[in-house]
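Consider the single chain below, provided in structure tokens and representing the form predicted on its own.
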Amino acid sequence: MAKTKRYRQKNTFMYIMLAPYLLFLFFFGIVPLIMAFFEIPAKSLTNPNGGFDAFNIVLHDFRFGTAAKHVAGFMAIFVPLMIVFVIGMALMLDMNTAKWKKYLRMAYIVPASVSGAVAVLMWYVILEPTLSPFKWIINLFGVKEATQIWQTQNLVYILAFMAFFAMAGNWILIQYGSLQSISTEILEAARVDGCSAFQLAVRIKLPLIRKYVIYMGVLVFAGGLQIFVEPQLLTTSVYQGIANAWSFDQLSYTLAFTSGDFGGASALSIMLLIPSLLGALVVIYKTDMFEDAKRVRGQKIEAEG
């Protein structure tokens, strides 16, 4: 009885700690989603008859295909670059046994503090041939004017690298933390069996953190799909019109606040939510991300019973 009472007390504390998150999820996640769903049938200039035809109207908008092309190109560079580079750097950091490794970990997280508006301004200076500290390298490629770089067709590459350098540091440390969860007994057994450092990383460590890699891939994909701040700041502050409705989120913003089509903006937002939800389902049901917690909880219940 005493063990059961302690178990219930632990559950009570858990629910108390979880309550703030659930409140924020409800008021800033579920409620806006419900409001967006009921906003879709509203009449507008683009959907004068109202109804759920707003989905079809958005899909046939002349800007939708262009935005899809831009985001697809951005994701094709950004997502693989993030996953390969982050996992590679995390594995190398885990192999390093030097005492100054802690300072290296700190260095990885510094670029993550430069994001949004600051990142746009920083990259503008870096790529501006007359201002850049690397202008001698830029000049080697025959670039003398900023307009040679800052063109709409180049934004796929510029924004991909901008987002990569802003996010990679955080994810390197997260994946390094996942590597620390691997049992030292497994690693020692592999070394005894003759595993080299490379084999240990690829055949032992990487499979053991597979679920964390998938989790990272889903979040990186969802974050990249919703790119908004960087192209919006570029088109409104740096080079007027260079990235009008460049991404899906920008198109949604334009529909709502330029065209007054809140139904279309809501429809597009819900369409963007679907891939993120599918990714979350992959993490939940196709990996063992949550199986360990269930197993531990079941073992505790059996032990207390």
Contents of the next structure:
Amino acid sequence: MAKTKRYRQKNTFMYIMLAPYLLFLFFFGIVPLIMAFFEIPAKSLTNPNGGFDAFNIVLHDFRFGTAAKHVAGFMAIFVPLMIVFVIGMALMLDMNTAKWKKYLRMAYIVPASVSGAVAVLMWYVILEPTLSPFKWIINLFGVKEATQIWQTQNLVYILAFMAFFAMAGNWILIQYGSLQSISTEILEAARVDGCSAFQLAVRIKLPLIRKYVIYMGVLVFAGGLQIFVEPQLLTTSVYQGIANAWSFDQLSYTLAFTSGDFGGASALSIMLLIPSLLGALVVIYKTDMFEDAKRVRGQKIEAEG
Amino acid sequence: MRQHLKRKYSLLAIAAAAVIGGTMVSPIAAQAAKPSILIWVDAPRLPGAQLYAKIMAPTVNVKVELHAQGDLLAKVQLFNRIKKGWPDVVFGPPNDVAVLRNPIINNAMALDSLLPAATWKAFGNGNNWCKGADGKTYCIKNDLAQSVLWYNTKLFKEFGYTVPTKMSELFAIGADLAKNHPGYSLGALGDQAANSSYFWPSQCPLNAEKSATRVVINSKDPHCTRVTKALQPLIDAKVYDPRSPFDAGFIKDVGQAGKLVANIGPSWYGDFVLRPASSYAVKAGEWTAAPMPIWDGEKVAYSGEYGGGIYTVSPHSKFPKEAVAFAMFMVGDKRNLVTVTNPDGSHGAPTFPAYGPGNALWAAKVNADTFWASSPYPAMAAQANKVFSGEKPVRYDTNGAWGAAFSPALAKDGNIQNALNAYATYISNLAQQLGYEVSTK
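For comparison with the form predicted on its own, please write out the form predicted in complex with the partner chain.
Full complex below, order starting with the chain above.
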């Protein structure tokens, strides 16, 4: 009986700690979603009769196809590059032979401290042949003018590298952290069995952090799908128009704020939510990401009985 | 259970508090006795607007806010949602008059009854842009951005050129530069430059609105192709640059390197692009402006416009008369046009006033400026009434489309006809989306 009471108290504390999150989720997640849904049938010049035809109109917008192509191209480079490079670097960092580990960790975090908006300016200067501190390298490739680099069709590569350098450092440290959670007994056992460093990394460590890798993949995917700040900054203040409605989020923004089509913008936003939501469901149901928590609670309930 | 209920109630209480907190913030009631207006301007218009607020302080509460022009439409739409917050009068880019008249935006009122007929008459053709198809006037034009031929008198003398009066003569200079003086330039074509300097003066039909529901867009019209045919060999010969005139590389490689020989550009080009030390930094005593060269076979040497801002008044304004009075101060009062001190130490309004009487005041200021080889004012005045009127304000973002479709295509392979076609396709799509029927004739 006494045990049950203590458990209930603990449960209350859990909800209190959860409350701020739930409050924010409600006001800034659920409410906007509902508002967006009711916004869709609003009448606008692009959807003069109103109604849920807005979905269809957005899908047939002349910029939708190119935005899809851009985002798909960007993700095809960015997502695999992130996963392979980050995991590779984290595994290497985890090898005990790394004498410079402390400094290396520092080195990873530095580029990550440059946020997306600042990265745009930094990369603009680096890749602008007249201003670049590395102009001799750029000239080596026969590039003399900014227009040879800064073109709409090159943006998938430029933005992918920009996003990669801004985000890779953080994820390397996070995955390094997840590698630290592997029990030393397992690693010792593997070593005793004659496992090489490479085998240890690929056969033992990698499967053990699989869920974190999937988790990262889903987050990187969702983040990439919603790319907005970098192309928007480029197109409004660096090279006017170079990335106009380049990504889905930008198209949504353009629809709302230059065509006055809030309905279409809402429809597109809700469509964008679907892949991210599916990703989240994969993490929850197809990986054992949240299993530890369940087991712990299960044990407690057993104790209670 | 009790704790569960408590939790529920405390959540409810927080939610309720948030809702009440949100509605408690109500606007302070305006004083009935003294009119008050809210003005939105960009940075170049800020000193004049602030001066106006100071002058009017005893009789009108004037609040001046600096705003980013690109955000206007977004903000107005949000104000439309909450039914308050609209600025009374806004300075913005010229195409905004059509965008704001769009019934779902509805933020530009007809101004005809707010000023005496004599004042409207004094604008001459200067305010034609603001006239809707219904004959009513929906904005007040701050300045004309008519194109003129800016040229370097020193280089002209050195290379033995005379000031061209025909476009073919200008292109002949281009051909000679390519042959005998490689590296020298006639300017950049990116962004709106190619349009305001070449396509628009050549009467190329790109945003020719015929009615509220029909617009003519035809990049293959002979008035367009004569431009692309003339410019293409000179782009290939690097006499014309596919970059934007504001591109950092172009500024450094051409502008500041003293490689610019002549440049068709708007009337504000001199003080905003050629002269500033951070821009092309041309030398004192070398540059001036000439009237536009005429296209062969034409009777009028038309200009295009690159900007040329407007004032619009919100139909939600409680004091439209006071709002219009501000616009008239900006375009017609000596204190703004000539004497106000700008942050860079210069004086007066920076651009060519569209309003006749104001323009006369401003002319004296430009004529007194010793920076130019000779006053560029006569050329500006010659072109003031020659802006080709076939190009109209339209409901879609024409200027943004130059950056979005034309510049990237031009940068890609330097083919200007392809770039123009890309622009035409892009704006045709935009126009159709906003309810226009698009035709080629």
